[in-house]
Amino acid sequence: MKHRDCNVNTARQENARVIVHERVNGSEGLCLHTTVNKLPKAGEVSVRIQAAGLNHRDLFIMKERSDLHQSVVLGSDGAGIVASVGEGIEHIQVGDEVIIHPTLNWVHTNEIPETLTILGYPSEGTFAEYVVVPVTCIEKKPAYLTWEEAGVLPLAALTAYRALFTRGQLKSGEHVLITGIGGGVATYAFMMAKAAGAKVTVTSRSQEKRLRALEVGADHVLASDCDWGESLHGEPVNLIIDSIGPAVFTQFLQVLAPGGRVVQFGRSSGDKVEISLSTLFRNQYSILATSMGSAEEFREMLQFVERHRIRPVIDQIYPLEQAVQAFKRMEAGVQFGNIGLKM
């Protein structure tokens, strides 16, 4: 990756380097860059960065963002050590191993705000040695995991913590089905419907994904464009949980139970879709919708894995200049599990 002379507004402490996007749209516009990190202010706090995970929010970010003058640091996954405090925290040390929760300002569950603000777009993220969050975004590091594994842990794991449980509502012994298996949501979906009890059935277009799921222990694996119907052999799902959309939509009112929930989390084929109204209403279906999750919801997560240790799955882990090299694999989507820098 080539050193250019990136526009990132800093304070003075020390030098860092980090990931920016500029001038053009897609990976093409990220460069890397030395600058000088931010100084906390009162109820910040300063992470010195281990490891961070790539997002398709990041390639969204990138592909669709029309403010190219500016330079903007992404990344909303990351894991590290405390470098320094702000005035008025009394709980967080120095050297402290902490995690990041990736929303910025969504505290209580039940308390969702207008809009959602994230960490990486429009404030500075964490593809970078250094970045400063609110103290309300950070949490003690899992022991048990490596720095790479937390790392990647936050933003897709919250988001399938919520999908399954606080939208979905599952329940052991229920029948999910999870679409897209190999993406970050859908991997973490899968290892928690299971650790919580559930029969789980997952969709690929890929043979590989498919097989490496039957591997890692799901139930079942469908192609994405067979017939889910006739594959399970009319066997109901009771709570479908997607990112894909009009691709694969049609095919959830044919394996759902009545009473049946879909959570939807992503719009990787599009955004409409037609349904039926009368059978919608006549097997009494739900279909919910989520993103990201509360700092309340953060937590949750941290304890549930923790409780079941779950480790994430690490598909390859660049070093921080070759960011480029990263998002081209994602670009790609034959990952299986979370892609990662170290920095």
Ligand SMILES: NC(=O)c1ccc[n+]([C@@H]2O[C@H](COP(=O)([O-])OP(=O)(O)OC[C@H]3O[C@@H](n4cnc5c(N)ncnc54)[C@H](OP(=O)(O)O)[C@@H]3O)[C@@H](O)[C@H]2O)c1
Contents of the next structure:
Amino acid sequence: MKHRDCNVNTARQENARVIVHERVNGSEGLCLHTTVNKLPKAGEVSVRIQAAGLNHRDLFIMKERSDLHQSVVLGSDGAGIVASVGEGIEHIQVGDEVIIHPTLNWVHTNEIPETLTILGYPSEGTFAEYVVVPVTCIEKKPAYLTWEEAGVLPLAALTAYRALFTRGQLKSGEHVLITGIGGGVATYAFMMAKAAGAKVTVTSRSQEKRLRALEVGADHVLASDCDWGESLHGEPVNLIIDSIGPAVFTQFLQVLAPGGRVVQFGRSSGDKVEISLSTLFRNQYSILATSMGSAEEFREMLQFVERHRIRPVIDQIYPLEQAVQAFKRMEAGVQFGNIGLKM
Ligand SMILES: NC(=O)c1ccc[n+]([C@@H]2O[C@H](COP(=O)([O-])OP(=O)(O)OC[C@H]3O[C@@H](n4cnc5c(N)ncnc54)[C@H](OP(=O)(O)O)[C@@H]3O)[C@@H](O)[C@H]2O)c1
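Given the form predicted alone, state the structure of the form predicted in complex with the named molecule.
Full complex below, order starting with the chain above.
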């Protein structure tokens, strides 16, 4: 990875390392810079990041953005220590250990913003030694989590929590099917659904991941491309949590119980699916969509994981300067759980 010195808008002459994406699409555009870290304005907090998490969102941005002349600091997930506090903030002190809520403009669950603003593009994100965020995005780090665990938790765990409970209305004893268990959000959805007393089936393309899922308590595992209806032996599914899309979507309507729900939050295998409307209305299925979550849900999610002592499944943690290798692993799709960076 290339290493360059550059100056950004600064108030204090203190060098900090930061991973920047620029010039070319894909993770080849990542490079390590040295900048001078910013001071927080009124209502903002500067956090010295201890660990940050990778998300598929970062890959999509690097692949698809056209404003390549802009240097961008990606990263939506992070946890760290408060380094300085802007004017007007009293409840947060320098030295507090915090975790960052990545949805910047969504406070109340029932007030969904027209466009979600997410930390890490266009605003500067967490792949840096320091990040400045609005104080409304700061919560106390759950003490039982390590820095690495807290750093990879926010976006994926929040998405899983809202998908299962706010949108999916999961009840104890229901049968939930989670697709692509290797993914970050899927591993949280799996642990949360088990904690809520659900029966959980997971899918994966990889036999190794299916065996791993059985070891950690999955009730059933399915190969992504097998006939799910046949393999489930007529055990209907109440709720499907999916981010894969077209590669698996046609199977959903064959395994759902009447009145079943699908909660969709991703497009890992493409953007378009074909649905039989007659199957949909005859069985009274609900297809629901979700994205991230509100500040209220972020707090509820933290309470839920703390109450059930849920710990993120960490696939691998890389030093900051090895961000390219970390993203190559995510691109290859070989991970089981979360990939993180340590500062
Ligand atoms: N809307 C939101 O708020 C939101 C939030 C977070 C993530 N997302 C989206 O959700 C998706 C998952 O993100 P993530 O970071 O949790 O996971 P991830 O690390 O990107 O993994 C997704 C998993 O999906 C499976 N998969 C991917 N491509 C596939 C294909 N062509 N056919 C079959 N299976 C495939 C793989 O599981 P196996 O290896 O086990 O087969 C993979 O591990 C991404 O599209 C992301 O953009 C959306």
